[in-house]
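Quick heads-up: it's one chain on its own, the form predicted on its own, in structure tokens.
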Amino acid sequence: MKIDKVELIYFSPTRTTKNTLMAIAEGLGAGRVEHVDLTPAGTDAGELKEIGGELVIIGTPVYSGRVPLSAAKRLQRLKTRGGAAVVVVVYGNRAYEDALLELKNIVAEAGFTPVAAAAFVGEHSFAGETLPIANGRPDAEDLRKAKMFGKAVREKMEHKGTHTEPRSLEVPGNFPYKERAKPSRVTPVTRKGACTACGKCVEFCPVAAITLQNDSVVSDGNMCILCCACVKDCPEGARVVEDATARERMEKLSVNCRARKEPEIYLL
């Protein structure tokens, strides 16, 4: 079977997730890419249009080793026609735990059939330059993978039809899921005499956590899910975490996970 078009799913607020999927979208080597980005916060209501087809690549990052739920809400309002997916999450060098299963489970839920599947690695969202944490990635080494993924996928739907065989896709994770973790209401703050009001925080948030008020940015802790994109994305490095807690925690991941880990991939 040729691949012909292939659709990318994603809730990517930092980016990570895109670009690992259109490196595997690469390998996969379509004639036609389309793109489906759950991540803006309108998303998350009204008619999402009808996904099916050839093949369908489905990325989600990692929080806490799991699924982000704003992410699985999203997916969970998807309407299929069917067809094969390949299932996909970024981590930020820590684990996975059980973030690929629920991933998969969610798309088969949807009505896809989960052909394919793989653990990347993305900068986690906490990292910066003081506190690196997979700082860059993926990288140039990791997309190389993730084409090679791709290829390794196409070959096996053109050559040995996996999106018909009967067998289950296996990937690790346990279930009942590991417990969510509980909000902590903490977001990042403005340094007012850096920030110029520009509204770019307010455009990349995922969750309408952040609104501009008289020119100032307000930032509700009960809608923030510490993605980061505001931070990583102010063009004047105004928006920081400072949170004592979130900083302890950001320490930590910095010294615990400095050991490089390297993309995991399933096939059937």
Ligand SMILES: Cc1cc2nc3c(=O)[nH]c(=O)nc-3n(C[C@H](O)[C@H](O)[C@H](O)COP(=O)(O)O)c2cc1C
The other form holds:
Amino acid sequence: MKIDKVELIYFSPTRTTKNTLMAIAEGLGAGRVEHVDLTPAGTDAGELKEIGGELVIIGTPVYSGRVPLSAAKRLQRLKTRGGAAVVVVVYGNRAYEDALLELKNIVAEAGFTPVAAAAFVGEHSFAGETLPIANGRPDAEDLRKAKMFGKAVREKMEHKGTHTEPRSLEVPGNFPYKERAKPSRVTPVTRKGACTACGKCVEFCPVAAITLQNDSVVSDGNMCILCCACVKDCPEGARVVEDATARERMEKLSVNCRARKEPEIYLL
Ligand SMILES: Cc1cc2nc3c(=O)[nH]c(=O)nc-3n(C[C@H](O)[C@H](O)[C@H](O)COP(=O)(O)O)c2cc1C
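We have the form predicted on its own; now please give the form predicted together with this ligand.
And the full complex, kicking off with our chain again.
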């Protein structure tokens, strides 16, 4: 059985989740790959197209051991036709805790049948050259494993007709989920001399926390989710996290999360 079409549905401010999903889709060898990108700020309101049918791959990053709230809310807005779903979280080499279970439950509540799940590792949103945390991941080895995972899902679907599999997919995690981290109100700041007011940070911010006012970048700490898309995507390297507590947290992560973690997969 050739899979005709797979839809990739993701929230991925720094694109490690998106890249992982694309590699899984490659391994699946579907005829067509469509993207439903829930990252842009506009996707938290307005009409979303109906998705689902044959197979979807749904992915989010892990934020403090959970599915990011912005992602959970956007996924809950989707109109779905149901069908089989592959559920994927991508985390920054610390831990994914309850995120995979939470995402699996969100996906099931949306009407899909989770048939496979995985936790992959991506460069930590807070990482940089001076504070490396899983830098460059997903790397070639991760992407190879992602493709193999896609192939394994295809083989399962070919041999078992997993849509009607009576067993339910088991993944690690606890319910009730761990409490969400309190909003930190911390936001990256713009180094004045370096900023050219190009507006890329405004464009890439998934929660519309950044505005350009008289050629000055203004960030709203109450809205910022610290995804660091603006830091990683600024062509001038002008966005930085300066907050002392946040820097301390990043330094600790950089020291404590050095040991390489490998992708984990769960199949029915
Ligand atoms: C606010 C925040 C909290 C995070 N919490 C965790 C965590 O609990 N465990 C972990 O390993 N990585 C954590 N990360 C790192 C991201 O899960 C990781 O960098 C992921 O690859 C980002 O996905 P994206 O590139 O699709 O945005 C966190 C990142 C942010 C911004």
